[in-house]
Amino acid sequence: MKSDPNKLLRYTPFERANHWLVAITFILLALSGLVFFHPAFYPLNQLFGGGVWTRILHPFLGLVMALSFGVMFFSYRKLNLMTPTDRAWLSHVREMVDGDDRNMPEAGKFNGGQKLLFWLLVACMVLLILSGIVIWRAYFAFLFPAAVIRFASVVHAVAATVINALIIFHIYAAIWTRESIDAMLYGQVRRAWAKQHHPAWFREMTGGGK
């Protein structure tokens, strides 16, 4: 199939597949985690075959998400290192939200907001993995004192709440920035879109072309 000369490759098929694996496992983890979070959500256990199966599947789903997120981390960690330009971008974010992007510093493949989100997600994932190991009753919980398990349970719940809020913001931002979702669905973006939202990356991809 011929590539569209008016578009640029933003995400490879592997990157997109891994992203959607993270997204799907996140949704399943959020739903199954709510079962343990509050009795009002307990009926959600029926999506997983009952309370026992929900308790069994939740940590294994977490393992899948951790591995796929790890792939994402090692793929994007260098691209998400913060630079002075990114900090300047963040300082002007209020203007952009108000619809004025004239003073926004030129963003690379990822802008300052995306980079900040990336590192916040990394921090939450580390907390979820470490606390999840401690409270994984079938395999590891017996290795830790009860006080440590209780503390890890609180950390797990707080980190889960924060990461849920971050993902909701991520989805909202993707919808708000038109064509962002198309990039993760089809892998390509229009050159005009790239030039408007990620001009430094646009020049990198086109050799400085118009």
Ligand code: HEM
Given for the second form:
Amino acid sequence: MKSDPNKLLRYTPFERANHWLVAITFILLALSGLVFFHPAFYPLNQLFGGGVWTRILHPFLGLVMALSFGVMFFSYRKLNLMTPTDRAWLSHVREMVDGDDRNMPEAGKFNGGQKLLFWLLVACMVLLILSGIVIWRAYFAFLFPAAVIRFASVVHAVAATVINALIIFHIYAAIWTRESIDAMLYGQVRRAWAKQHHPAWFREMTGGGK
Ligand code: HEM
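To test you: the structure above is the form predicted alone. What is the structure of the form predicted together with the ligand?
Whole complex next, starting from this chain.
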């Protein structure tokens, strides 16, 4: 593909494919998880071939998401280390939401909000994976006492509720920050977008904004 001089590469094709694999498995996990969560959501089992298939597929989908999120974790962990600038960014975020971004400290590739979200997602993922293994009846649950399985079920439900709220927020923020969807769909963003939303990253990518 010919590179457009007005655009900057934000995500490689591999990063994008992996992100969408995480996103698709996440949605399938949320839908199949709701089936076990409350009888009102039980009809959703039809999407997965019935109750038994939903039970079988949910943990395997979880494995796919855990592995692809693991790839994301190792790719982005260094970029998401919090700096004093990110903390200052977070303390000004209200002004930005109210439409005034003049006092926003300069964000790098990811801003303070994206970094905070990243670490909250990591925490939820770790809890979901560990508790998910304990409650995976077919292969692991028999290794644990009943009280541990009960506790792990609660941890799993709470972490799932929190991560659903985080992802709803993530999608809202991706739509609210116009054109950021382009980054994940096409890999490239306009230089003006980068300069406005991630000025420190823009300078890094352009050698000082020339
Ligand atoms: C349909 C659902 C989703 C949509 C529409 C979506 C959209 C996006 C977009 C547009 C970006 C680029 C933001 C930027 O470059 O500034 C992004 C980045 C990212 N997404 Fe998603 N995403 C979805 C689901 C998920 C899920 C399920 C996870 C993890 C559990 C996730 C984790 C991330 C991470 C870690 C990044 C990089 C930094 C960040 O923006 O936080 N996304 N997503």
